[in-house]
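Here you get one chain, nothing else, as C-alpha cells; it is the form predicted alone.
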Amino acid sequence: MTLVEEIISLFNFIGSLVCHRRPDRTLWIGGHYLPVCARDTGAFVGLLLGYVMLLFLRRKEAKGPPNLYVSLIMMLPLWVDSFGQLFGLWTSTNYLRLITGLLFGVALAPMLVYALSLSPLKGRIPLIRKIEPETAVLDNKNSWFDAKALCISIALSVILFTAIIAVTGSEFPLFYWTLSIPIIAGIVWHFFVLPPLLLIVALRKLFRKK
C-alpha cells in the first residue's frame, strides 16, 4: 500500500468514527469517496466556512447573539430533510444532503462559539477565543453575528455547493484532497480535541478555585 493509500485509509477510518459512510449517500470526488456523507460533508465544510466568516463579518463590539431567526431557517432544513428521509416521507438526494449540511454547518459555527464565550471557559480555548465575542449578553438585541452576515454566509455557501457538485464524479486528486483535508480536520477538531480540551480547562479552573 502506497503512503497516498494509507492516508486515505485512515481519513476512511476517521470518517467512519463518526458517520455511515454508506456508498450511496457519499460523494465520490477525486477518484474516491470522501470521508463522510454528502450530508456530513456538508457540516463540516460549513463549519469550516462559518469560522472563516467570523473572522471577517462579525460585529466585534456587539454582544447580543448571532440572530437566531436567519439561524434557525438555515438549521431547520436538515432537520426537515433527515426526519423525512427517517420515517419515509420521501427520499433525499446527496445534493439535497449536501445544501442543508453546508447551511447547519455554516450557522452552527457562530452559535457555538457564542455559546461558549458565555460560559466561564471564555479566552481560554485556543483558536476560538481570536473569534469570540469581547462580552456575551444574551438578552442584548445588538446581534454579534447579525442577519446580513448570516445572508452573506448563505450567498458563499451556495457558491461553495455549485462548485463541489460541478467536481463531484471527478477524477483529478486535488478535489479529493481539497475537501478531505478540512472534513478530518473538522472531525478531529469538533469530537477528539475541543471536548477534552473543554474538560481540561474546566478542571484546572475548578482546582485553582479550591
Given for the second form:
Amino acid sequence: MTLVEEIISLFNFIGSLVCHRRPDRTLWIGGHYLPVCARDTGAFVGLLLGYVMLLFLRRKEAKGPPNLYVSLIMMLPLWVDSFGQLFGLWTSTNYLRLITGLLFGVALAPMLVYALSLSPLKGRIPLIRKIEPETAVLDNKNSWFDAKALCISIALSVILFTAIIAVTGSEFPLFYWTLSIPIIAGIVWHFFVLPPLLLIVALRKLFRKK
Amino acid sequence: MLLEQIIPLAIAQDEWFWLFGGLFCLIPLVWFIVGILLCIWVYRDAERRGMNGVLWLIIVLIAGIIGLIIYLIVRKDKGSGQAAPPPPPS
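Could the form predicted in complex with its partner chain be given as well, to go with the form predicted alone?
Following is the full complex, with the preceding chain placed first.
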C-alpha cells in the first residue's frame, strides 16, 4: 500500500467512526469517496466556514446569543429533511443533504462557541478562547452574531455548495484533498480534541475547588 | 454481546482501530453528559419562568439544539411567570 493509499485509508476509518458512509449517500470526488456522507460533508465544511465567519463578522462588544430566528431557519431544513426521510415521507438527494448540512454547520459554529463561553469553562479552551465573546449572557437580546452575518453565511454556503457539486464526480485528486482534509480536521477537532479538553478542564476545575 | 460483534469487526476492517478506538469511547460519554446538563438547565429555567419544565425538557431531548433555539425564542421574560405581588395593606 502506498503512502497516499494509507492516508486515504486512515481518513476513511476516521470518517467511519462518526458516519455510516453509505456509498449511495457519499460524494465521489477526485477518484475517491469522501470520508463522510454528503450531509456530514456539508456539516463539517459548514462548521469550518462558520468559524471563519466568526473571526470576521462577530460583534465583539455584544453579549447575546447568535440571532436565534435566522439560526433556526438555517438549522430546520436538515432536521425536516432527516425526519421526512426517516418516516418515509420522501427520499432525499445528495445535493439536498449537502446544502442542508452546510446551512446547519454554519449556524452551529457560533451557537457552539457561544454555548461554551456560557459554561464555567469560559476562556479555558485553546482556539475557542480567541473567538468567544468576552461576556456571554443568555438573556441579552444584543446578538453576538447578528442576522446580517448569518445571511452572509447563507450566501457563502450556497457558493460553496455550487463549487462542491461542480467538482462532484471529477477524477482530479486535488479536489478530494481540498475537501477531505478540512472534513477530517473538523471531525478530529469536534470529536477527538474538544470532548477530552472539556473533560480535562472540567476535572481540573472540580479538583481545584476541593 | 454487541461489543463482541463490533470490536472484532472494526479490527478486521482497519488496523487504525487501536490508535483511535480508546479515545472514541470517551466521546459519546462527554456529549451525553453535556446533553443531560443542557436538559437539566432547560427544565429548571422553564420552571423558574412559570413554563412547563417537563414539556420543554422532552422537546429539547427530541429536537436537540433546534429544540433549545425554539425554547430560547418562546420562553417568557424573567419575572413574568411569577405570581403577582400581594396588594398593599389598606
